[in-house]
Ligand code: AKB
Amino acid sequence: MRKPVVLITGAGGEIGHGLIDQLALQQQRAIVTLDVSPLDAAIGRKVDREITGSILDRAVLDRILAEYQVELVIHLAALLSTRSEFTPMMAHQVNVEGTLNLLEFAQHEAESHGRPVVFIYPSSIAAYGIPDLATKARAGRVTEDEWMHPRTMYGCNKLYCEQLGMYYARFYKQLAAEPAAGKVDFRCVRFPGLISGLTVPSGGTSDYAPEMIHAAAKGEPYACFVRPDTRIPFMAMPDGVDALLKLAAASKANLSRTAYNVSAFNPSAEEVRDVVLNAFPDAQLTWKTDEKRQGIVDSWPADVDDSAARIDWGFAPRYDFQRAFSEYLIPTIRQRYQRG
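Coordinates for the sequence given above, by itself, in the form predicted in complex with the named molecule:
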């Protein structure tokens, strides 16, 4: 008898750390993880099975299909926006072909055990593309169906995979003799910049905010690569993890869409620097704009309308800007570096 599980891909990444902690506390399903790198021991010991392998390796997915009854897929494996700009073909392979492999996997799992598989997919504000700063200012709080003209490979990947997920959920093999759609219950959040106290940021263009905090806590100088007036939406990682779990547990009847905006606060880069300096007065935080990365962040919205998530499945972030820093980020990151 195959044991029901939740499969987490990219489990060793920034979201995975907090997610595994929460899933282990919930104890609703056994936890199986798939990542190209071994997990940190702190989270590895909380999972039931840790598989080191690639989402591009279909033989690995076939083995998981044979061994487990996967009821929930949380697909975190991805190359983020900055890294994807340096390796666009690899980004397409991992972000798109890897996601397609997982959607096929979920389809076969659902066909095998006869119940839909909930597929949770973290998209991003990178799916948006606003042409210039004047338009960004006029656009204000962007809804899910506006400005979907991404300017990065990562944003293109995320937007296309949102559409792929909807295809599997609603139209998969629509010309077949037997209906095959509806077995993958695809659900997606468009994350803002996520800031974690537990992990060091890697490869994102929104990473200037967490990089600032980590550098200040380590006593290292940091030159912020965006202008002081740069403004995009952010969220503390615990709220990001809670959003994924809340969407996964939501009744499908309440979901009016497959992709939802979520956000919590949208400070300027200067406001982030001010709150970090307040916590670390000796921090050496300067400005050195990288015009190319600035262009990416300027194409992302200053804020998003997340009312659909709040209405449909009760999204409600715990941390506003001040609390995110005073109660979570500063104490967690300070402790991280005091431990050494």
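Show the form predicted alone, please, because up to now only the form predicted in complex with the named molecule has appeared in this conversation.
Shown below: the chain alone.
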């Protein structure tokens, strides 16, 4: 008898750590993780089985299929936006082919134990592509189905995988004699910029907000790489973790779509700077626009319409703009460097 489990790919990142913490507390299913690198020892102790390997290795997935009854897949493994621009072929392999491997794995898993597998997929605001600032201003709060013309490899990968997930959920092998769709219960959260108090920003396209706080806390000067008027939606990392778990637990009967926008606040870069300066009055925060990255950020909506998530599965972020910075980000990052 195979053991019922949740499988988390790419579990070594901060979202993975947050999910493992919460799932371990719930104790509803055993936790199996798959990542190319070993987990930190502290988080590794909370999982039932840690597998070091790649989502591109079908033999690894076949072993998991043989040993476990996977009821929930949370597929976090991805090559992120900045690196994807430098290595687009590798990005396609990891982000698209890897996701396709996992969808096919979930299909076979569902067929083997006779009920659907819930498949949770984090997508990105990078799936959007708005042509110019005038159009962005007119667009206002953008719904899930508008302006789907991404201009980055990562955005293209994410949008295509959203469509693949919907195909598996609704149309898989639709010409076959026996219906095969519906065995993968695909559910996608399209994240805005995620801001963390626990990890150091690594040059991501939306990292200008946390970079300001880290530089101010360290007492180092920082030149923001976007214009002061730049505006995109953001969310605090704990709310991102909660959104994935809440969507996973939602009744399928309540879900009207396979992909959902989520957001919490959408300050301008100048508003972020003002909040950071209020906490660190001596901080040296200036502006030096990187036109390439600015062009990417300008193609993303100034805000997104997440009413479907709020109605269908009760999405309600805990952190608005002021609380995210004053209660979570600034205290956490300040403490990091005081300890150092």
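Each form is matched to the other, and the largest set of C-alpha atoms that superpose within 1.5 Å is called the rigid core. Everything numeric here is computed off the predicted structure, so don't read it as measured data. Positions refer to the first chain, counted from 1.
- Superposition of the core reveals a Cα shift of less than 2 Å for Arg187 between the two forms.
- After superposition on the rigid core, the Cα of Leu244 moves by less than 2 Å between the two forms.
- Shown in the overlay between the two forms, fitted on the rigid core, is a CA shift at Pro221 of 2 Å or greater.
- The two forms line up on their rigid core, and Gln284 then has its Cα shifted by 3.1 Å between the two forms.
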